[in-house]
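Next up: a single chain in structure tokens, the form predicted alone.
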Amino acid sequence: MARYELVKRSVALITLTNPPVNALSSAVRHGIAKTMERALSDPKVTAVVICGENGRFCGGADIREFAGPLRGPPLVPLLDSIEAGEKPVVAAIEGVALGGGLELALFCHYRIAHFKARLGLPEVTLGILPAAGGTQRLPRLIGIPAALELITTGRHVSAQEALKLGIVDQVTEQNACEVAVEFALRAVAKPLSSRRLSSLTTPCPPNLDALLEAVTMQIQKKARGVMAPLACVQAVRAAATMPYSQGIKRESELMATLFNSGQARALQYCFFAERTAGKWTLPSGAQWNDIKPREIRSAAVIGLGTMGRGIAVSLARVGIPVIAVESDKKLLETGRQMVIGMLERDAKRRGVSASHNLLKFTLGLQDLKDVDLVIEAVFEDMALKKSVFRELSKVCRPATLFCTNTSGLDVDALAGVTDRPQLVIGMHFFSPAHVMKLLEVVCGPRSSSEIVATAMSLGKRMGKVSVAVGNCPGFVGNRMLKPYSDQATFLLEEGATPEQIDKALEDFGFAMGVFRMSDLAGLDVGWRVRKESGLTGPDVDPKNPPRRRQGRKYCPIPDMVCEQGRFGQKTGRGWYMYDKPGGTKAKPDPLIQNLIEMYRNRYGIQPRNITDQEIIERCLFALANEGFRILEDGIAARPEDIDVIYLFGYGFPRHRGGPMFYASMVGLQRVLERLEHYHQAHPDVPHLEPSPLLKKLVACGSPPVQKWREHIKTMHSHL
């Protein structure tokens, strides 16, 4: 897995050959050891160049090997032998040098990078740290502050930034391998002692302790409860305060604490789940690698509200011409200014030119007659959306694809009013659409495999993590959100406060608890949905609203909050109070506590002490329980799809792996027992009743999450 050849008569060229990214598998490590030994022992060889096949240097470790015992030569002694040799070794970096790939390059005496290459140590995103000397060598090369930032965040850098930081010695627009060979020949007579990073002293700032403490506090604030970044800080501290031999030992000890941790398992599961999500299959047997998507050369967006603006920006910035439609002249002009402003800010951030020439704004649907695809993003009202689709059927050519950005309405009902139901699909973006990475591709029962393939491909082109889901109220994400939110409001009734519930969820790892998130999204959104479904409104007694509606328990406290005009951050008051409308700093509001106490008194509810454990169990086990029902119903094909949706769309803490993986880590038997306990206490809350699939999995011995599909594959799919 490492090819050897002699070039320029005296340079040993070692090429890593393990497509697609030349990962450091056992076979590759064997190959490096064998070829380096040959090069260092051959008197004809005066220098060595290491490169990667197919324009990629090395993407790091083969993560698939993490699941079993280490086979083949360990990496650190192997790389030590490279650095200790008396012949200059040059890394020719093209494509990527990530993780173990960058560590391999750091053991080389020189590093040449192609100008399009990207470098980094992303191990922290997998719950581990760079354990092949990365935490000890990088600080010695570029200093503590810069190394800390790269190692604790896992951020990739461009070749140009790597040159500025001092990671690489030269950046070239030519073939990096050819440049490295010439560089190696010039380096033959030069001493290597100063090029061996392990022999260097780490340059330390005078305020080392204060710097490390500040970084630690920043990590604890941004990545609450996450172990790996804190371990990285400790490893870099060792690089600053210990000789290399002791520092590398400390790095190994810290890695041992992380490697088999639940967080590492969760983060590595997330890595693979994200890649699995794009591999969709339909009941017809059509799947992702069989169907060719249509090429989208032009698109239209109908509606320039928050979602429509974000979708238009997402399309334009990847080079797709967009016609944006609004029904009102004033709204059109406002939308135009905001979209252009968003594109300009985005282009400035990315260092590219804004794509103004790709945008056209119009008041008439007639201008859409020749576009390849239309995305409808009007107000979430079925009658309005049906009206739009009827008009589109009259205007657009027969081959135009129709997409709806609905967050939960029936995609098939919309398809039914068109002249092309097989070309209608849901593309549920998440707000803000130009920032959020998740895209739920909602397959109606009549959606063709071609439009599924096209929507998934378009999502990928826009930089989205696209997940194919079935058609039902709320699809996957919002359907699961309801029992999660309901449990939070039931806990309010019983004695908790919004801030206590939010703190428990944020300590668990969410960036925002359920009530702070509701204030951000706008409380009026859910209120409108409840009105439309008949759960609240003029037919309900406002003075004595019943706590049981449509055959199940109901908590009217959120309606009572909205009736006071408290819609969240937008009004400056919601579950919390803010300094002003649009403010973001949430403060507990005594008026909310008074409202809850008055409500409890009205219904004779005696508040009780509620623990954080109960908050986590009731909210998250109800969330996962609905996920099991979604798998039963065939709305999602596998648990990984549900977890990806919650990781990228709802801020589920990545180090917990997603709601389904978290349930498997807690233990399915435990989840089942606690749900049974809570359902017994609250028999009028159906979503606390354990799902049949959960019971089946427990009866089958609680298999790992990757094996669940074997127990649901016979169930009917709605994808």
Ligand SMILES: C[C@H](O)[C@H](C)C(=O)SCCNC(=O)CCNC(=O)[C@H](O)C(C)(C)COP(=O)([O-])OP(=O)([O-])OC[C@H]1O[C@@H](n2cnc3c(N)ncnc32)[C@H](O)[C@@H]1OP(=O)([O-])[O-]
Contents of the next structure:
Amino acid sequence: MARYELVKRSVALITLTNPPVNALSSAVRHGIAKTMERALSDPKVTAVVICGENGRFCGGADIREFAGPLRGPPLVPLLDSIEAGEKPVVAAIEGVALGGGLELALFCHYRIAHFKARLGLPEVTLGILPAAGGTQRLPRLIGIPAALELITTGRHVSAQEALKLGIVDQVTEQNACEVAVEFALRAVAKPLSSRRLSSLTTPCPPNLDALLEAVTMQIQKKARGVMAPLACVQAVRAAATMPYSQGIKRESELMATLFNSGQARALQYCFFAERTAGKWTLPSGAQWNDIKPREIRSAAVIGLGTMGRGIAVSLARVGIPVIAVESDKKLLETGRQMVIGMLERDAKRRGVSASHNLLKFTLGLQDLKDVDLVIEAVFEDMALKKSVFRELSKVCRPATLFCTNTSGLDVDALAGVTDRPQLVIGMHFFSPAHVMKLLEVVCGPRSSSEIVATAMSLGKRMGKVSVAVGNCPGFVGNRMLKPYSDQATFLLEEGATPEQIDKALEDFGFAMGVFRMSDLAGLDVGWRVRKESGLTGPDVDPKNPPRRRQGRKYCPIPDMVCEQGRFGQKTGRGWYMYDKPGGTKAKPDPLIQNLIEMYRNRYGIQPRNITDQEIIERCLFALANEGFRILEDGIAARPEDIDVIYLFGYGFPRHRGGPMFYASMVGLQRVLERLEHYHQAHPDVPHLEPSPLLKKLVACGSPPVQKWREHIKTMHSHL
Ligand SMILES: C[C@H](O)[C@H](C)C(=O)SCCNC(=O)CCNC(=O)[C@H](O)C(C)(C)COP(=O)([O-])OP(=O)([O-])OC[C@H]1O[C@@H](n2cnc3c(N)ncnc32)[C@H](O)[C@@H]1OP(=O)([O-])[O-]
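The structure above corresponds to the form predicted alone; please provide the structure of the form predicted together with this ligand.
What follows is the whole complex; the chain from before opens it.
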């Protein structure tokens, strides 16, 4: 839809109207075609201004339309008529001009941007490329190197940077529309030929091939197996080496190779899944858009260990005064220095001043009597956490909200020791808490909808992707991690090596394989959890550690590694060896290979050749299978939530969509068959037994992931 008005007696003002981001849906494209034709044919009209309703120019093509057959007028011929017209067309950019929105502006003869506007060609983040001339026009306007960087990264630039790059002609602090109308009136007399980007030659750097080669290498190194960025390089190469008409053909050829690809579908699924995750509903029927969150004006963090420090920084940097508490002077001083240091480095990186004044450090819980919200981040020990919550109930005013950063302990058990179980919730941050975007908001059965709403909105305010989950051991992320890492260690027993398993997972797209990731996180963390859950400990015979524990198959190799003091990067030895404690460059360690071979000999295990396909199937199908169980148990409301948790908390490759979307892409029938195959081979590994929900979805014809919810409804929700 596009609105047409005549202003200043001779300027046609065309306003795109498709809330919330004026995406270029077929209706909007129809609207532009009709209003442009009217403006160009009306003799009263001397110039045209295009703007967007609600202070947003245009968020690009309507991504929702990609799933179906494309209808309505094709974009490029429509935009050609704008550039070819004899009347100056000025784009008045407010809010955002992204993707097809910026391309629309690049067909206009002039671009005026509001100083708060953001511009960019983020198509590559959706697994595609700018297919409305962006790859041919932006290089002609700002040169190859700058255009290449923006198109292969999809980065948004500010209006100021866009002016410096030459993307826009003027930046204004006033209403961009009014400024554009004045600008258009002044442009009437000026020639337009030099303003038609299609007629310009692309300024080429002398080292073009070397530049394109270097960018290609960098992409292949950083974005393993991701297609779109490489196609973007090819399209920009066409802008440098072909006339515009051929370049635009090359652009659409390359787009055709991407548009229906699995990667594009996965990345577009992630776009919407991320936005769906924030829309929670509780068993009571309370939901995200009808519960008003409390405003948090002050907070406290208890415990300044690794997590507590990151949480304090994440609160202070968004302007929330924080009281940080530790149990003794030395820990408090160490914590204070580290938090201040992190806040300063973070502020420097963001080019802002550090908000030291918002931080207060204390040894006394009584200083927390008036805070709005407390986040407990002490050592992962139930008894210790309970004593903290009992104390808090005594000192904090009745309305103060209590949150725990436990990564898997029972939130309701903690709520039970307080005087306000309805005001207790889990806020599970991921390490480092001031960097990782994911926040699991763990709703106990007594958590009120008000505290759920408050925790979710506080997460958004802290720049987190917040997902509401139910209360069970390990919640969603860590609960699924166990079958995934268990399969990896079982594969070690059967013949694989840590390097082989990690390489298979990294070739699949993970930034780090399971063993390198464990070395980073610290092997002692998992060891302590296994001890606390009684799976290992001093009463286990180290000479003959049993391979069945608590009625299930158990692999003692990780314990044997820890018993040698190998805790990963922090000790310089783990599944890999590092040049020094804290080193990050992993090298295969023959001692680990010896340990595994001795272990196989002791139990008479004949190693066999294990394929990368088996590694991927056993690790990822076990992961997804636990995801199905979590949906059955109502611990997660929909598969999108699980996928967002794994994308933002566990480094699952975005171009694979997440464990549940990946399972749907592989085909639920195949996932079921492979799990049945592996469970038959390993009947003593319950998490390989296909979940009832998986069987049910296959029986229902394997509906697309977005439709699974309809089949989950029958189950009881813990959310
Ligand atoms: C030819 C051409 O070459 C090619 C082919 C293309 O152009 S491909 C398309 C390229 N364009 C993009 O990649 C930009 C994508 N959008 C964004 O980056 C952000 O949305 C935003 C613009 C920076 C606003 O952020 P926000 O935080 O203020 O709000 P939001 O929650 O994100 O969004 C608010 C609501 O708008 C929906 N939405 C946003 N952009 C949309 C789009 N392009 N198409 C359809 N829906 C969109 C979104 O799902 C949400 O819906 P709901 O959840 O309310 O139901």
